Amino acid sequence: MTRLLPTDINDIPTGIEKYDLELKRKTGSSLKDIAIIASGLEKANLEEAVLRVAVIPVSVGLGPISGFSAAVNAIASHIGFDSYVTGLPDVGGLDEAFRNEADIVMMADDYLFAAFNLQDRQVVSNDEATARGYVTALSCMAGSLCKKFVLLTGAGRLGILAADLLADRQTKLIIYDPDRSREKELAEKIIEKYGATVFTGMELPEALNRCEAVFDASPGCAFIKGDYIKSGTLVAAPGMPLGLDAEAYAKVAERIIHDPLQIGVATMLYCSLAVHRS
């Protein structure tokens, strides 16, 4: 899991309204709607009761990131949950959450960021939710991803989850990873599961020239150069740092979805409800 910097997230609480307006302008859907769609829930089936979310700071390992709990809390509150940050970290915070009858607990350490539905014993990781949320947002922006050439950069944990979701939407999937063995292994799994045609072995400039949309699941920084990317390409970039350099970003500024937490956190919350309410 990428460890965020305070500078990545400090503006989330004050900027969440502006962020959501921009997201809706680009995709036609609000943050809440994208999360609900990604979870598989029907909006009309959601109960009227407001669920309580406890965000628990975790002090083990490298310790809490300044502003992280406040940012998660702001996102949950923005999409309609009764959210708060516990006064104590770790086990003390968990005890507080139980005593305050929290429905959902959100916690992150150096290895896992997850939402725990205490009623239904449902656990959703940030990686799973981020993949679902960003594929959904990319699809909303495109109208549909069916039969479109979509380039997936990165065949790591997030890329594997995204590849499955993109294949399920019947995209013409191109996979690129500097480690060609990982690229090939992921392609073989997708072909076996879906019987799909998956393109591999391309150099990055060729893949970017061929695709209509990019899902950047790579941990690399600024490796997608402005010379490579077309101005009309749609981009979903959940990775931190951003994989596009400044010139590439300028070309797709009106067609890129990129944030450090917002889509992943919102989708985590609704996915944690999906088993019980779907």
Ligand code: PYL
Given for the second form:
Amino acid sequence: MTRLLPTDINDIPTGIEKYDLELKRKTGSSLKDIAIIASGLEKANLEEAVLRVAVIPVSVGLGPISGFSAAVNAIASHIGFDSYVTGLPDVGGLDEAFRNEADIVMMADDYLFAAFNLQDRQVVSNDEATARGYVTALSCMAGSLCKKFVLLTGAGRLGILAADLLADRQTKLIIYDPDRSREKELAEKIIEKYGATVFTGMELPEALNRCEAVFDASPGCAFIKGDYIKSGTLVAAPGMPLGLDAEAYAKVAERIIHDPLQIGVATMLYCSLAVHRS
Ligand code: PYL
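Counterpart to the form predicted on its own, namely the form predicted together with the named molecule:
Expanding to the full complex; the earlier chain stays at the top.
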């Protein structure tokens, strides 16, 4: 997991409205709708009391990231939760959250970012929510991913989660990872579970030429070059850094979904409710 920088997230609170309008223009769905669909709650009755979210800064390890709690809080508030950042970090923050009758607590150390639903004892990690949210957003943008060639770059934690969700949508999956053994291992798991057709062993230019959509689950920076990506390609690129170089980004600017936290955080919150309401 690449550690976010303050410069990645500082403008989230002031930019969230503009971000949401752009997401709706590209996918036809708002951030809240994507999170609800991704969590399987589109048919659930969500018109209940506004839930209280406590975002707790965590000081262990490399310590707080300036702007991180404020960004998470802004996203939660934007999609309608009664969210706030606790006055104290760590255990003091958890104490405060319980005394303030928080329904959901969100906190991140250097290894895990999770939402804890204190009512239903449900926990959701940022990785699983980001995979669900981004596959849903890509599916909304594409209309449907069924039978479409989708290139998945990166067979790490996020890629493994995304591969499963993409295969479940009957995509024609191309998996690319510079570590070819990891690529093959993930492909074999998907073939075994879904009996799906999974393509591996391609060089990146060929894979980019064959695919209609890209899900970039890699930690790489600017490795997808403008020369190789077709301008009609749909791109889902969760997190930082961005895998496309500037030329590639310019070619797909109207068809790329990319953010450091928004879709993951919104989906964490609705996934944390899913056990109770689906
Ligand atoms: C959750 C993000 C998504 C991508 N990388 C992950 C990251 O940066 N993790 C570290 C989060 C540290 C937060 C710090 C704080 O401000 O509370 N402990």
